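Here we start with a single chain on its own, the form predicted alone, put down as structure tokens.
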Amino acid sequence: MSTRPPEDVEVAVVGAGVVGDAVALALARRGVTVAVLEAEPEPALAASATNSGILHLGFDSVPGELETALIARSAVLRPSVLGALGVPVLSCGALVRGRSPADREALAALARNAARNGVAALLEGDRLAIPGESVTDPVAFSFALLGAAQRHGAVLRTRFRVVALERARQGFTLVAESGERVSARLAVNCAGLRADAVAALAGDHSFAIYPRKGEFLVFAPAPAQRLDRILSPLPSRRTRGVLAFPTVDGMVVAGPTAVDQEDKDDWSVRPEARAEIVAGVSGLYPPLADAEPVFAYAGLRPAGRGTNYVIGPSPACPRLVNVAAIRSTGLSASLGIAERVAELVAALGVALGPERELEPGPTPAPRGSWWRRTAEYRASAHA
């Protein structure tokens, strides 16, 4: 039992990956007193680092849908906080490739779908460039996002598996696991995985959360088979496809796949699934039909049952936000999903200030790549 004594804030954020830690910070800016408690030992390490690192500006998403007005909002805000964190950004662009003519017709229809959207896009005969499309580093960017808040005041405590929620007349008091405990007036669930698990604690079964499997393939390719660009099929309604993008630290990466399961702590690549990549990926890119992998790595990423971009207010505790459901983009949509719950916080009854600036100064660097790093910390938690 821990004799740390409790924590007293005004909002508890529930979740140490992007979108927690971009909400940390939009909260922290405006003089809230913020504690951020994550179940891992250290930030980003589940979906936030095992994602593709593609920040999306959305020209395929459906127009109307919360999910397309916050990466589009995200789209807006990025420069200057990544610019101002320096996060590390590849402004490569993307294209997405049709397979023969008869996909014209699609491809225009993706071209009209973007204009909608807002974004940018040429149609060239079977292939749709879409120049604002970018890469970073998705642990960096996370971290960055983290150290920031922390500068602002912000408070994290890592290996706080949150397992109770004890209503007060002011708020919650939030248990760990390890019998640590927060008080806060509000709470935002940004549990990913777990979102729907933090919910019920407070009564609320709105929502579930299935993990859905992306397993990448990463290259190291020889200089004259570097990728400048991501390489995109055209997508379905289901999945984006599998891709073929750069990374900031000149690697080239494959995938992913889209596989829906229901244990949420199986982050395994499947035998099969270098077969599917590598089929999905040659005609996109054929170096890479040959090439050796050096690493393997999985994510699941937090899909809702038949729901997606929970945000609000529980229908079974109004103190409690759902941030849940975010799917595949939350990297993209992080800083709009942030503006829009603190936006919730504020309507909630805690006074947010005027926005200050970002205060410069060092952020922990994770350890390793980050496209091994969660994998490689499974596996040792496994081993």
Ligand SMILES: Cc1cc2nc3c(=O)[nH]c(=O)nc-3n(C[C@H](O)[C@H](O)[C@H](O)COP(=O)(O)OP(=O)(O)OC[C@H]3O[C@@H](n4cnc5c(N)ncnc54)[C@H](O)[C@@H]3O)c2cc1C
Contents of the next structure:
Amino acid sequence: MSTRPPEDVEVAVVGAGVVGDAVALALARRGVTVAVLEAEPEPALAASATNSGILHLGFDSVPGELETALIARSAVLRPSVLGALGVPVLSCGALVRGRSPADREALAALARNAARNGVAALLEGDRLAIPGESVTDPVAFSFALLGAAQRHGAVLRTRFRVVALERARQGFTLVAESGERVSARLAVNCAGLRADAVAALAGDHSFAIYPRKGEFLVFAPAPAQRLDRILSPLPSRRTRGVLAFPTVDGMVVAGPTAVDQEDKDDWSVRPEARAEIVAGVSGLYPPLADAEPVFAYAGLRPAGRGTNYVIGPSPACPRLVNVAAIRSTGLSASLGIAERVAELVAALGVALGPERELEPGPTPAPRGSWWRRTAEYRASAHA
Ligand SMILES: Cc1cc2nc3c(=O)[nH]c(=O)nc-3n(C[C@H](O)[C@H](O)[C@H](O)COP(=O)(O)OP(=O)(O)OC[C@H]3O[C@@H](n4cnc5c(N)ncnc54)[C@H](O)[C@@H]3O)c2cc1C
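Moving from the form predicted alone, what structure would you give for the form predicted in complex with the named molecule?
Shown next: the complete complex, the earlier chain at its head.
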């Protein structure tokens, strides 16, 4: 049991994935005292580090949905934030390919959808080009936001798995498995796969999260076979399908799969994943059909059962703001989500000051390839 006195902050953010990191930055920049409480030994060791790293503009998102609006808002906010913080971005564009002339109508419909969402998309026969799509290093992205939040005064507590939310007159005391405690007027629940469990600590059973696994293969292409764009099949309502995309460190990645599972701790790559990915990608990018991958990793999307983008005060406890079920686009939408959460926090009575300029500074990003990091951590944690 720790004897440390409880930290006393205005807002406790539970979870240091990209969403929690962005929320911490949005609040700390406006002078709010923030503690970020993360269960793992380091930030961004879950979905935020095991995705495709694509900064979507929303060309295929459903017009009018909250997710689409927050992706669009992020696209406006992103250039200045990423520029100021030196986050690597490959502005490569994307190409959606139909499989046959019969797909032309579907591509035309996708182009109309993009136009409704304000995203530039160009029909070129049986291909649709989206020049504004880009890729980033999602770990560097997350660490940059969190590092900037810390420079604006936010405090990070790792190995702080929140296991109890004790209500107090002025807010909460958040209690960690270790016994450590942090007091806060408001808590923002950005706990990804475990956001339902964190909400339940406050008596909120209004949503459930399940893992939708996405597996990837990483290839080290010869320079002549490097990919210069994101290649994508026609997306369906359920999934964007298996893509091929370049990384900021010169690799080519193929994936992800989309496999619903129950176990929130199963980060394994299934033996059959390789054949599924190769079958999906070889029509898009033939050099990968016979290539040997150098690595494989899996991510778990925090998917809501029958819901998506649950953002708002908990119906059971308004001092808890849920930011949950951010399933497939949280990297792209994080800055818009954070702006929305800052508005909610202000509406709940925490005074926000003027937004301060971002202070550039060294980002303590982990060394090594982002696409290896979580898989290696999970493997060593279970060894
Ligand atoms: C296969 C795949 C591909 C994807 N591709 C893209 C893409 O190309 N572009 C895009 O924009 N998005 C993509 N996404 C979606 C994106 O990765 C997620 O939407 C985003 O990472 C969600 O971030 P988060 O912070 O909500 O969750 P997470 O990153 O899961 O973070 C939650 C954090 O909360 C912590 N936590 C949990 N419980 C507790 C507790 N009790 N106490 C303290 N801490 C706790 C966890 O340890 C974790 O660090 C993809 C996701 C996957 C899995």
